[in-house]
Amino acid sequence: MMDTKVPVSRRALLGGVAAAATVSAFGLPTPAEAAPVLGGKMIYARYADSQRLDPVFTELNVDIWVMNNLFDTLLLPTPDGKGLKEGLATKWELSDGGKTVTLTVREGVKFADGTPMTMADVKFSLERAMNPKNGSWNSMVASVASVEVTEPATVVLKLKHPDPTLLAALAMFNTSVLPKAMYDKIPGKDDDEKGKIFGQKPMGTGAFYVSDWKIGEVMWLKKNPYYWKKDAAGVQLPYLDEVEMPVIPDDATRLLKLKAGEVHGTEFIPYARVKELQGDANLRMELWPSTKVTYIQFNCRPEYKGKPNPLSNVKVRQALNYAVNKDAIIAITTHGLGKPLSSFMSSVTPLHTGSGPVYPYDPAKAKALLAEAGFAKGLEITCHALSGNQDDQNNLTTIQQMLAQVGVKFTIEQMDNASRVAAYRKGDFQSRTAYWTDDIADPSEITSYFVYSPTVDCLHTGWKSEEADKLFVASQEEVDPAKRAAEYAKMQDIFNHTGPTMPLYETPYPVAFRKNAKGFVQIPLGNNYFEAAYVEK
């Protein structure tokens, strides 16, 4: 779909070769398609808006999304998300057995308001992702011993063991350069409180700015004119001046202003309304390739608002799971373009496991698990669902019908996102609804977050594993892929069977645009990219 250059392998990053890649920008039109036109706005419709453009600490794909436009990293995820390329750094080499990373910065770079980025900067931000007491991803980098910078653009990272990750977590969002000086300006006792403050009024290197921002309401980015990148014909990008995302929660709205023309383009089309655009002459429907995988996760602490929480239990969590048909759930709600969960990984995370659903439909078997763990009468679950989400409606209702079978009461209680988030991050809830999509090409990150206890308490659901926990630091610094590899397929296992998750499907990325929106792109990581992004007259 795009052109890509070919992958450093894994082996060859290890090896301590030193690797370039292509500045070009992602989806930048060949020769033989028409010149992009510059300048003018496009209008983008989210479903939710961002809570804090921070790098360092946040931990959701709605402020994620957007920080991939206005901040760069050292290196870059290649298109297809399974590499690395150049970024902030234009080439970086391993050394000392994989001890020592050096990389040379691209000279010349610029933030939004016009400053130089320096060394200073890229420490700066470095050390500032690595500091335990920052955010869920610390955790990439722990493994940097120190940050030495040589003027004017050599940054040499010492590590306390060889790191197979590394060089992908530098491509990971947190490890996002902040203009330091700026950042050292705005008063706060530590680092989460500016963080907070910054993340209002975030700048980076990125190709846009946010120029206004009414929370809950509408985000306008602004073309950074001081950008480094170039397209293929030398042309300065980003082409567009503005990018405008007006927050409408509701799916329907959203089509129906993307069907008048209000809007541009839109995110995450329910599936139910897939065939139907790609059936109209004036709009583009995309199905972009994906890490995203939808699932329903649940509290497992011992109690839930003052009460004994049955899914402590793993046997009802275990019987949740067999009596809902997985094949159903992903022919009503995804209509076919989904396919089951094999791990709580996507298939295409690098070392992933499993074939088939995690857990056959078997309501017999869920039945006689809920009598071992003493629930034969039945029990009642409530779910907390995003409001005005078709999919998730979709999901929830067959899920409850289901349910309802082997003698659950499944309550769905609907909530506006901010809500939802405020209670996910205190673990208050019993269940809930939930999707996940990588970061970087590699297990690490999504293990990180669900697998290893000390990131955010395995999904904020209170679940653990030691041995889940010990699998995974010794995965942080195992270099030889077959042990590597058996360390991960044994998490895996743990977790699919044990853990806190019903695991449904996995899905492209649904994103729709007007015929002459175009330009924009998504790589199976999610990064979201309107650099090229242009819209016709």
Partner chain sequence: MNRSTWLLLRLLQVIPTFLLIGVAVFVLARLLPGDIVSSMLGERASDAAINRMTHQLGLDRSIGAQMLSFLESVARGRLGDSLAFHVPVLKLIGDRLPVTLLLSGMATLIAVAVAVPMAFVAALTANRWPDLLIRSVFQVGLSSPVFYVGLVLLTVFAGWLRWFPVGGYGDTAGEHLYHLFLPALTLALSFAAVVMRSLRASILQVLTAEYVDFARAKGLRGRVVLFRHVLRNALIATVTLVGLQIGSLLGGAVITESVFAVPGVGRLMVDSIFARDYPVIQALTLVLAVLVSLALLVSDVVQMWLDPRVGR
Contents of the next structure:
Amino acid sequence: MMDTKVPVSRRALLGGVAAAATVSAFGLPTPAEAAPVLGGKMIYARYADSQRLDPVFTELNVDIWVMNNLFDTLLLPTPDGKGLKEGLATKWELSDGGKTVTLTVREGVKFADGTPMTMADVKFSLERAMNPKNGSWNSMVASVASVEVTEPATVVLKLKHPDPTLLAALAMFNTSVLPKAMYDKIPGKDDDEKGKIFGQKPMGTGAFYVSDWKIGEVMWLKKNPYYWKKDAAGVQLPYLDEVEMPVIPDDATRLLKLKAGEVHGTEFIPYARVKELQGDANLRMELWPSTKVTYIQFNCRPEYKGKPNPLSNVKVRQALNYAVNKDAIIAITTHGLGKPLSSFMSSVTPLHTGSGPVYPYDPAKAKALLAEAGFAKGLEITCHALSGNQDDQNNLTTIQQMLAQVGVKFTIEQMDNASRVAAYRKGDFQSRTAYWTDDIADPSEITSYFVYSPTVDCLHTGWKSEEADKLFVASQEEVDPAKRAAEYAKMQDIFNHTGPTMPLYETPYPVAFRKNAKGFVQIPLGNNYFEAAYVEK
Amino acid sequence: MRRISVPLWLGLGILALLLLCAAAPQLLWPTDPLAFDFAALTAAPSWAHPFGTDQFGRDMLARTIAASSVDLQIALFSVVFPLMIGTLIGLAVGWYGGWLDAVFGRLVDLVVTFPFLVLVIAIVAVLGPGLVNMYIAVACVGWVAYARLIRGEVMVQRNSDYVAAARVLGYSTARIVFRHILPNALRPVLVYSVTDMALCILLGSSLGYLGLGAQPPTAEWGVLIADGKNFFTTAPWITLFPGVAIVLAGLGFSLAGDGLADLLEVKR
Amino acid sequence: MNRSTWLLLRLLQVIPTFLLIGVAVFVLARLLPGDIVSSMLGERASDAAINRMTHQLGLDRSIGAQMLSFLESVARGRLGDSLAFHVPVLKLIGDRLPVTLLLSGMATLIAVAVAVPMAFVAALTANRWPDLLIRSVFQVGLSSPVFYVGLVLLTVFAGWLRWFPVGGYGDTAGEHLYHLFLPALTLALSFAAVVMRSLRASILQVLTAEYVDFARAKGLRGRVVLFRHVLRNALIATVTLVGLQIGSLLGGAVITESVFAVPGVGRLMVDSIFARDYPVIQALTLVLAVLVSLALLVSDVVQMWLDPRVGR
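So that was the form predicted on its own. Now I'd like the form predicted together with the partner chain, please.
Shown next: the complete complex, the earlier chain at its head.
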């Protein structure tokens, strides 16, 4: 797509290398460039504010994507989002047929208030993340039976069964290490109550801490002077003293602020404006590779609102897929920045298979399939869109026009977020727009949600494949990488060709900066890294 | 009766133009407002597309014209229902007075105290976006103004000589209210309703802009502006012409309303 | 009825209004489809997580029980915590209310400063060209959608010319005024038109009224007549109008604040409605209702003070 921006070092990909290599992989200046400026403040405008900065209790990207600046995990995702590298742990090994994981923890790490991180903190944090009563992410570490620590620096995880995703889970935000002593002092009867307070003024071992926060308006991150990471030249990270994150929901206003130089950078640039910003001599448009996939999903239940639902017929779903020209949508909505999906998961997700679009544009075939399904005279379908969302509107307007050409009347219903989510969870939609980003460097998260029916009825669509379900269960305990890859290939094949979605495109994360603001990194999982960011005078 | 003033002529002229757009869009500009043109995405104004095209290559002149029927419909329905409901309630309250009037007073306070737009947004959010639900939301709030106007007129006329005479003659309440009082009370209400239409067009387009009004692919001026917002600097024609159309329509209704008020000598 | 009794009655009338608003907003908020939990937890959360949070927030109780506990805590002056942000509602509102008040205040000032002199000129030259010109310009202002005007002003004066900052609120009092000027101007546009129109009408009415003729006949100079009678009557009309318009001014602030990224209560209200943050919606509506009632009350009192006929 546009991978030139991140010079990913092979060594970093394999993990377990020195911090220096790690940092250089984060797009730090090569020696030819000027040395980074130390100190100062970067202003980065966001489209929405965080809600609860607690790694275990959060649910939303607005929290997840900034928490990595506050907390560290034992392992960290590599910049390409596919592999793992060292974090708070410097070494890790599997033994006992994959049922024991032994990690060596980095020594001398301190929290932002200067207190040293201990093994008690690590044990407490992992157990808090595993507690099935806490939050929505505990299933990611459900295979862990016990956490044993020995001072000064060893953690042993005993697993209930071999788990190919566990290492990746140790790089996921929910296993971040929290300061136990500080947490214990917070009043509250359970983790949820304490977490509410902790989430308002969180602190970890990360590069920054939240120094002040006007909710819904602006959040300030200050430098953690005790941070453990150094750059390639041995300079202490982070470079910045402060990151200021004002919240500006309106796209037009946010971009005006960037162009006027009132902020150094901003996220979620509308695709329509990328070219304009690329042509602005004062700005630098960055397109980070991402795991973001955009798709339409179909309700596959036999009835919708008391009437027979044509989408329960796989031929109708295939016909709709053939009837829509994804390239036209990519041209109109993403202004050519996206690319067609070759599977339901992004091409950056590990174990992705396929090349070329799943359904090439073929209106004649679409008509034939509709006729076979008994809808030669056409049919009507409604689609839930998120009101005010330009991408949704562009996608659906184009789809509407193309489906009309094969005799399908496609009605768009705009809904606000809360209503739309509620309808989704009840399976009360005929079709709807949706997008997904991975949180973990492993295909199991997206596959569990899309393909494995016991999780949420396959995107709440009511679709089900017994074969895919069995494959998924097997793959969750499969330690042989080749066999696991084969299982994933088969699951993708089943889902892509008979499944409940119309894959549209995958797109990069568009962010833009003033020319003098450098070193920001967004990895394919979405996380924003400010540790190596700096602002030139 | 005074003679028809210049502003009134102007207002009526604008409204006539809009009506023509709404009634016979094909006559003015035969391009299909929904047809895509992949060869001319976000094209600047030209002879082929005098108002330019949007991101789908749809002709903006055709879309701006097509939107006029939707916006006129908004102006009409957002006024007619509140007018009817408000008139009936105003008649009842004005005629009977007493506890009915007290309850009405509190209701008026409630609606006046509640920020109008916020209330409409909340109601539309409850019912779901779309034009019909928008009319319901507007009617929930809009009837109050009409009811107040009618109530005031009725209270004045209730004690007038001709009503007293009608009572003496033994006419039924319904006959007195509907045949005698209503026609007299209606004049200021009708004048107000024309001005109200200007406000309703603004409200309808604001809701369209927020995604709570007309739904795509229906062309509505506010929706057109919202759609073109991302192109505000690079392709300003997408938002400019619908914006001008809203101002023009608002102007037409306000001028006509003012002119009518002068003509009919209604105090405002 | 003397003035103090009138004032007392007027104050008492406010109470049932508030109660009604409290109940109305509670019911309305609960009628919104979808709930806070769905919107907080997002699409991916497990059913168990949803149920747990629903229970924690007390949203699994009956509507009646929830309403009673809401009214009870309001009576004690407690308005609860924001469900989305986990902070006291009053703190959220307290941070933002001054912003909106300043914005509305500036808008009112700008509107009145422009509209009052223009209304006089228009009325004195009624139906001649200055009048027609003024009326058409204001008419255009009245017909311009706030969201479009805001976008244009922002792009031109902040984006291109850089005369003003692009939205926001700033940190010092001076910065506040500077940041809020464009949004206040946007908001003032239609407001000024409303004030100008009714002021012009009321001036015309006074000018043609018999007592002015009478005053003239008594030999008072024209200017004195204007000041004595016209100005006072015009002021009464303006004050009444400003009081009545506060509600729609706050409504207009909703859109203006969104376009200009102003951290006021208008934006908070829209965000809370979309997030189904019930405590914030309820508290904010109550606070706004109190404000509007106060504005109406103040305008009534000022009217009474200016016009001896009111309240007798």
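Throughout, rigid core stands for the largest set of C-alpha atoms superposing within 1.5 Å between the two forms. Positions refer to the first chain, counted from 1. It should be emphasised that the depicted structure is a prediction, and the values quoted were computed from it without experimental measurement.
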Rigid core fitted, then: does E487 show a CA shift of 2 angstroms or greater between these two forms? yes
If you line up the core, does Y209 shift 2 angstroms or more at its C-alpha between these two forms? no
